[in-house]
Amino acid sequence: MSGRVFPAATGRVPPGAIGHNRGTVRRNYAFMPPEGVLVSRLPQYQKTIARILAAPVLGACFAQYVLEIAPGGGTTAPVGEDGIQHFFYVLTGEVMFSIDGAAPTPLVVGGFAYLPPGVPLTLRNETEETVRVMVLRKRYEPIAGRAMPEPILSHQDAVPMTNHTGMEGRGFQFLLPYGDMRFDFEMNLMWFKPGVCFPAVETHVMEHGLYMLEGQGLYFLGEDWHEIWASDFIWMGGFCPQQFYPTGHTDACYLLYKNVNRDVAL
């Protein structure tokens, strides 16, 4: 039909964009750059945008994504699954969040929390500013005999530092008090100073979902390299050979999500 009229826009696609993509999906893991990641929403959540960045239809056994709250904006009621965990991350800006009706507590970049299964949330944006916050969903698997975690809600700045490798150049803050069995995974920032590497090719069953926070670097990823920086978002799925290599000039550090403690299902 001729004489169709659009609207009015002032934006243009950028020369040389047409098939130019670093996200790459294979059979056991993605590499996705953000800007291939489009807007969902949520139903649970009001004046929010949510980029999924790993789900089970592509291979995850876990839902991983970003929301972001424009002011006034979040969670429209206290949400809570039965069986489902979660676990946010305040990538910036200012959220209130409450636990199981508590009063809000305000979580700064940094602040995080952990919901077992059934607990009930809010989570809302009272700035002025768009916040993000990074969410993963995980099905509990629960274990005879013992009880579940308790709700936590905590900065990176109360967990410390460690180095259980020995090797220098290398940081590790565990997010979820490490080796309790009571969690079935794990929340780890890992830093890194500029060209200090993984020692070897690791190939090994847990699954990851990594989201870069600073610096940069090379991933290996299968068979390839791919460059990393802040954003950029990896899914690694069981027995994928991975291996990091920090190129920038500052420090790098990502978030990494682990499935742990628990035996092989058969």
Ligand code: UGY
Second form
Amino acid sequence: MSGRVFPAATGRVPPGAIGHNRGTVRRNYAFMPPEGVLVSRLPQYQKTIARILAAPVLGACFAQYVLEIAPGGGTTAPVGEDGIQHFFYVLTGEVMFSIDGAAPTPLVVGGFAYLPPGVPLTLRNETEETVRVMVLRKRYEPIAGRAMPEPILSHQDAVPMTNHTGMEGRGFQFLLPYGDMRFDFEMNLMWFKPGVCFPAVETHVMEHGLYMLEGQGLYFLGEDWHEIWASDFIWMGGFCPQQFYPTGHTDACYLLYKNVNRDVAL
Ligand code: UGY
Ligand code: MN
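Can you give me the structure for the form predicted together with this ligand, which would complement the form predicted on its own we have just seen?
Shown next: the complete complex, the earlier chain at its head.
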């Protein structure tokens, strides 16, 4: 029907917006720039928007979100799920974390929390600014006769920068205890000087959720290169050929999820 009146609004679609997309979704990888990732709201959080980046519907065996928590927002009740581990990483601002009823601890950018299955966590934004927190959820794969990991509340500044590759211009921060078989995943900060790429294209059974934190570069996925910069997300399924080639003038860093330490389920 013509003549219908819509609410007054001044925004306009910019030139080039129609059908142009840096993102792509393939059978075993997805490249996702943030502008296309729409808002979800989740019952366990209030005054909070979730941008869901990885989920089983994509092909991923885990779930990964960015939460945008407005002032006064956070968990409605302690969050904890039987069988499911949680990992939180503060992207911007300051957030109060309380694990299993302990006194709330402020975590700033680079702060992180690991929760074993069933351990409850409370998250609050008591500041005047919206804060952004990365969340990862993964079903725990227990080992018979072994204890589960303990909760962790820490900051990346407390984690040593290592380099097991011997390649110049590389740095690794393993946020969870490296090689500890109780853990079934890693969350690693991968640092690169401009121009320092991996020595070879990797193709491995492990899956990744990659969130770009700093810098820029070109990411090789499957058979194609994608230009990547801060706030872009990549899901890489098992055996997705992959390589990073950092460009620009500053160090590049991404936060990388990787499932490890378990045999292949048959
Ligand atoms: O450890 C890794 O699998 C890592 N080198 N992969 C990646 O950064 N895409
Ligand atoms: Mn890899």
